[in-house]
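A single chain, nothing else alongside it, follows as structure tokens in the form predicted on its own.
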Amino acid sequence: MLSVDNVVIERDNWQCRFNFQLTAGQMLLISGASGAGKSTLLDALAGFTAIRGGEISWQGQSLLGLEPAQRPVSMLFQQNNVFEHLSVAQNLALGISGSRKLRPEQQARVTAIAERLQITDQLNKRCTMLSGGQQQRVALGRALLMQRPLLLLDEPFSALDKTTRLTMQALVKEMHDEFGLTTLVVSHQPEEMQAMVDAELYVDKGEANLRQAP
């Protein structure tokens, strides 16, 4: 279960209360006006924003005091989630070792996830040749190569057109069902996701509340 206990972010003269638990397995909806708050959870939730009190935990293992690379999560963000310089392999490679020299049995995970992705035939290409949504594909795949249990979406579709982001967004849920993952996904068309996920968090003038989907 992730816990988010009363925790308290603030920014200049903003400040937001979020108070909510997660059942492992289960997909979470974000929504909310721009400037809410809701990217700064998720930037509170993977550590790159400090947060001013309350508790962050998961599988009743506190998260507070772990640096990123140390948290149970994988993220992937708007823009900029890929490295364009290189190509789809040595991108999806970087999900399992840093050096993106894999060992057979780990380049046995980069095919099967790129097949299961349908960007085999990618492979070889530099990210700079792919489609937005190619592209999403790499970094989905980058971060299910990762094997951490909480998947972050901040809006990663959004800058697609209406028929790719349902694509991604569908291939986003199956994922989730396949892999056993706990997601929690920003969106500003929370109309297009609300069906596939089990509940909703609404974040308005420094509140968050946590509703079931029907």
The other form holds:
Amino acid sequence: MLSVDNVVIERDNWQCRFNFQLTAGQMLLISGASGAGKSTLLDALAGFTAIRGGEISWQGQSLLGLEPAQRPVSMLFQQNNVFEHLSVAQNLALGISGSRKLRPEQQARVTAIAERLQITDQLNKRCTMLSGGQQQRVALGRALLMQRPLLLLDEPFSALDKTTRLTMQALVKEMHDEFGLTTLVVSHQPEEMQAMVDAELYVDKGEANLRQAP
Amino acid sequence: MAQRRQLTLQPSWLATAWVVAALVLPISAVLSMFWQASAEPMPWRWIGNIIQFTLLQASLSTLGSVLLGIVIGRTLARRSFIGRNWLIAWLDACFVMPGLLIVLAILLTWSPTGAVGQFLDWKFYGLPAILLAHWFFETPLIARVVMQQMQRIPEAHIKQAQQLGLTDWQMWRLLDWPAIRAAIFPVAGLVFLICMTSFPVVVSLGGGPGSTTLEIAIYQALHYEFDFYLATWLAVIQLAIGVLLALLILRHLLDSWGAGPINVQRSRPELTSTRYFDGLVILVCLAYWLAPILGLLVKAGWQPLLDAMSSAKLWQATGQTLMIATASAMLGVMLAIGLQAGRGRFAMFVGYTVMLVPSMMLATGAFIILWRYGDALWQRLAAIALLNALMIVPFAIKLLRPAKNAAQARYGRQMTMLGLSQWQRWRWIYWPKMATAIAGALGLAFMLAAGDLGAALMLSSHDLNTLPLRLYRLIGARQLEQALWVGAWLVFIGVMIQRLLAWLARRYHA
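Give me the form predicted in complex with the partner chain now, not the form predicted on its own.
Below: every chain and molecule of the assembly, starting with the one above.
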């Protein structure tokens, strides 16, 4: 279970307060107006933003004090999710090893993920050659290869056209179910995702209100 | 975790240790002589005159460069004309051109036998010649900063001023000066520092004891009088003045200028009232900055070229210059990269501290060390390369930082999320993203080191023979036409190396 207990985050002139629990394997939609604090919450869970008070824990273990790379979290951002100057295969390999030297079984995992995400024929291409949707598939693939149970999505598909965005959202749902992930997804089009999530966290001016999906 | 942190900090601490050692060793050598020197009676009146002349020529050089730079920068920022971008590129080139080539251009234009000087009845050598050379050198830097600052004026403000019917003077007071003011004082401070320590210009154009600066006095004390005590005193005085000045402006020093294209402010009305004035400014620019070089090319004959190229000394000088410049550029850029590798502000502070220490102070220290512990040719070459590498570090940091910061801003969170080590970050992200910037920094560093005269002259011996030294000796022997070809050869090598590095960077990205 992901536990966010009375977490307080200081922003410029105001505070965000979060208090909710999410059962492992669930998918949570985070919605709210721009600047309400949605991305701030994900940054705090991933370890990019310090919190002023409260506790964040996963399966009973506190995440506070852990570096982003040590947390059981992988996150996709609004943009710049892949290293454009590297090839798809190189980007995926970084999800397993910083040295990019993979053992045969690790290489097999990369191949399997690439097949699953339908990017096998792109493996040797530089990411600059890919469309926005394909780049996000690579980013998603790398996040899955990191084998971390919590997947945070901070509007990574917002710049895509509607058809591609819906396809990617469906793909995320498939991966979420297939890999048993606990997923938190921020979206500015909550109506597109409400049918596939287990709960919705509505954030308004730094205050969060958890609603179970109907 | 602790082990990983230790590895992370290694490159920056290694570079820091290098830079600190390279600074501390020569300074310690100078200071060790200083304590012995304190008992000796010093010619304070003479030293006072030298300080006075040093500050006077630096002040007048700075004042002239700032006034000319503002007028020229403002004109180039607002006027569109054929060849504008070429003129700006040429002005930029003047700032990085080897000092002795500028000296040569000034000599062939303004000296009593020069193209313009022959019609003037004036005392050329001394303060006038020094000022003409410094304005040639430093005005382009001020003009670039003025243009950059004017580009930051919001277009809406210019349009509003246009609607209000403001005159050119009113636009200067309300828009241009407030934009320029923030950057002009730090860069004027930088120009003052450069002019205060400008060795090649003063040594070639000073013309006598009345035009002696601290740097020249140090050089003469060591080379002609072999007076360590006097040289040490002078070096300490110069260090004190340099540190005082640099401390006042260091914080802004390297943020005040940068490379990149300068666009015309198309939204700005080209006022009819300023058309003739702007035209005159552009003509002055062409005459002052372009004509001497064209004059050089016209004056250059084939026989001096053959004489220069058939001289064994030229090829010896080329070999030694290539060795020094290659080693300096590589070491300087590696140190700059190393200093930026860690997160420590101390490492960056050390990199910028190099600017506080006058190069002549370091050269004096190197001279003392070589005098004590051996002065084989290879030791002199190594010392010159090391001194030049140190001088390059702040400029290399300045050139590399934007690319590093851009890569960090774009991929910082991804790299952190993936847990990449510092080495992995450099290997996979920074290096590919910074290859062009690194090639540019190496090219500029090569040019600066290849054109250095100060350290080479200070540590010169009968068998030390670099291209700037060769140039200096030819100018001293008034063999100006041969000197011209040696200068052209030096620039050719520098430009070719820059082109080669740019080509390698493009190939890397292809």
